[in-house]
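This document starts with one chain, in the form predicted on its own, laid out as structure tokens.
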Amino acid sequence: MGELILDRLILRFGRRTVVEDFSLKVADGELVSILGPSGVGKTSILKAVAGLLQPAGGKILLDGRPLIGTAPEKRPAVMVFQKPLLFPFLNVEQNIAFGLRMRRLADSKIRRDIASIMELTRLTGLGRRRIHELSGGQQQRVSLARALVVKPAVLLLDEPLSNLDADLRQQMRDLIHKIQARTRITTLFVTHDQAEALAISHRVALLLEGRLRQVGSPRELFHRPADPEVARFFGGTNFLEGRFEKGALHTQVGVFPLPGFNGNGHRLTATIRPEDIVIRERGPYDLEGRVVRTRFEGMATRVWVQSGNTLLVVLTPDSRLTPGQRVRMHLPPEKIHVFPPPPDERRA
């Protein structure tokens, strides 16, 4: 397939820089999601790889070969867009076969390849259907099949699930995951949906305000964010300011042991996810507080608890809590994530 390297990529629209100093390596056979809110340059990066946008700086390499300057039709990269771009006057088989016929392959091979890819994308039996006779999910599967059938080195997926309803989105997410695992095609997947990126990816690249903030496995970004902004993007709401002394973090709400952490005297910021705080009636606890408000969310209840001057958010299976109620909370030390000290603190 192919190893894709983006090296210090710069993308501009006129005088406005949309992506700056973006570097990312996608290993052969890996699926990496570029995650971020709308308007941060995610689609622009895909377009640059596909040859639809000329970078202002940096390099794009595929198996060590530079792609910048190569015409889009000559790049071994295929892009699937947010909206299915299909020929309405062709049926499903003809749409899928379009790229193969442009390559003037033999009819027998085209038929074999189409049958194989239609089975893989769960389109068997729909070959004679017109595009307007398909559901949104089926149309997106045709787009995916048309991209895969030409066997590109790199597959570029630009929010292909965002126009589908929740149930279809889940089905397509599972299908893309299975297809990528089976074909081992190098894939860049763009999305603004955190759950989608975490569920489908080998690694996630988080893009905020045009800059790459963190790259890592889904678990790394979720449980070990690089900084408070990354934590907030993944739903982090509880931040504790304090100083590390004698094996413990001393904060405004309490003292929490952090075994194995070094850095006496450093001022630190730590976070703990809402679902990791334990509300308990019995046993050891770290904090007391008063329930300010609650919100039932089905499998769990989100609870806002005031402890001293700090408002903590807790996600608990207990739906019986009510505003005004006093509660006791345990913050497991192994669930507290400490961000690296600022550079000036580290030098000190």
Second form
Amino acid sequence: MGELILDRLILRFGRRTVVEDFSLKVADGELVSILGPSGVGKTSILKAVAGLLQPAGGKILLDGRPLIGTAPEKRPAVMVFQKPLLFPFLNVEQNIAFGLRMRRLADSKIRRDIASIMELTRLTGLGRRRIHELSGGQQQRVSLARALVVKPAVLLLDEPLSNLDADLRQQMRDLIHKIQARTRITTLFVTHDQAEALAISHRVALLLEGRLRQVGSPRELFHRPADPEVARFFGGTNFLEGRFEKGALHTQVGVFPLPGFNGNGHRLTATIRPEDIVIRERGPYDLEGRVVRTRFEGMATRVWVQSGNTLLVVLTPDSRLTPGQRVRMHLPPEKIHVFPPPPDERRA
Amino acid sequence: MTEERRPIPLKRLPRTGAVRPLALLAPALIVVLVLFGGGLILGLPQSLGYLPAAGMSKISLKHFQRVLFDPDFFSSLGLTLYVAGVSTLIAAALSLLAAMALVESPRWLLFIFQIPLTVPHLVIAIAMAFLLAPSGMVARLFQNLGWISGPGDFPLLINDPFCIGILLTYVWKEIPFMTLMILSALKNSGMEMLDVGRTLNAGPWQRFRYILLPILLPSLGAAGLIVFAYTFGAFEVPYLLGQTYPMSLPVWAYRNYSDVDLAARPEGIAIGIVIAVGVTGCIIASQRLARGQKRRGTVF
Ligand SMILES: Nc1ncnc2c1ncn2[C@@H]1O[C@H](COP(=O)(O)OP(=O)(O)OP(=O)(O)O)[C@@H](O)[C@H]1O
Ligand SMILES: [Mg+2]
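Could I see the form predicted in complex with its partner chain next, after the form predicted on its own?
Whole complex next, starting from this chain.
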């Protein structure tokens, strides 16, 4: 079992508050990513769960039992750090066995557990290697195996892939995904890479400026961001501001029908993802503009289009557009996402 | 990327294990090699009995023999080993504690802690004499406080059979050196590995035994061997604070060498050479340890 609840957690270093009022519920067997830019306090949150950092306030509950006050070595949570931090004086096998030895388990059991975990993490055959004889990816897998083998109730992964190159990162991400699906260990996965978080998690918790901004499924965060900053974090840069009247959003650049939305007279901010804007030569269109800049990115080309006072970013498969060119754009109404208005800015 | 946020003044230390230890050992080496023998090259013939000025020109091992079979040699050797061993062990144990206490301390504290490194042994020995002699400052303080009635009540800490004064001098002087040597090992992922151990359910004793000791033992051993070598060959502290019998090997060597009887000189040099061999052995062993460590990537 391993239902983890963080309740209004406050983390401080000296007088500086790093994390404020952080609440998150992780169901048993769930993999939740804590996503956020560098320095927002992601590592600190994991350390608080592991017990390596004393929270200034709030509660941490595991299956209903409070963890704060329990020494880290008594908590059923294991943390895997950004660096592999393998013990250089032990070989691969001994490193993996470390947690089991600390529990004084029988040798035969330790041998069996190690063998199965080494198979799971694709380390079979490397047991006798010294640490400095391993590649970076292998080291990180040993570090993962060392944590998994003790079968923790909660696994805390602190950017375990960030020191690997792109290819290896992908492989390790898939491996972690697979292992988590198989073992169903409740997992908190910290990362600053949105693609990683979206690909691996059941749910994502986005942390900005020390506060939890949105929790939800990867699709929710990506397609229905709670506010413009969340949208921006996932690469959404197109914002339309205006007033909602008679089934449409009236902005300075144009009128966009929003079927299924009601609330006449409200000032609204809406967003549309760059890849959802369609540049077309024929047929109905919503906006016209002039190409300001283009950037070829391989599978798509990023195009900056000035339309009135609004600069829109469009991701299009068409790589032939050039600056100065006039283009027509279609904004599919179903792709326009309206941010829920903040309570204090609502107008009657 | 996470920025490094711990204060790490140790970056300024020479990165290799060789430079600093050699610099610190220089006085001992000079005393042993130059003062007692005018260098091995000059000393060796004399220790073999070649000293034409004294009318001796027959080369033999008899001076070494005479030294090695002298019962005083073993009491001297024992005393020297006792002083070097005990002071090294005490300093090592205290350095472990000091390193753990200092690993997260601010820079200025570390700076203060390094001050003893710059004070010569001789100065500390003289200070110890002033402090701990039966008529010294501590004894007088105790007398003024009424804890003892006179100098005679004060325990013998200088020129005493247990070499308390000598041990105190060495311990005080060597702790900062050893602490700095192991601090660098501790800062180099050591603390993080302790955290890893904690989340893997290692209790305090287990963390000490299965993480801290294995991480620190190589540098502690390397530092310990250097300190041991130094104290084994150093002359000034036991000369000032030691008792008259038995003498430590370096003092004995010096006594023989400066004896009015020129015939004693080859024996003095022979002792010096025995000391030099011991010191050199320790340094080689220390370098081995440090190098092994570097290969494993834990230290320096
Ligand atoms: N031991 C410490 N003492 C003082 N401040 C600290 C300490 N550890 C972290 N901080 C500060 O707390 C904030 C959050 O740190 P934390 O390591 O949790 O961030 P993070 O989100 O994990 O960042 P990154 O993605 O770079 O790893 C940072 O601003 C950092 O400078
Ligand atoms: Mg971090």
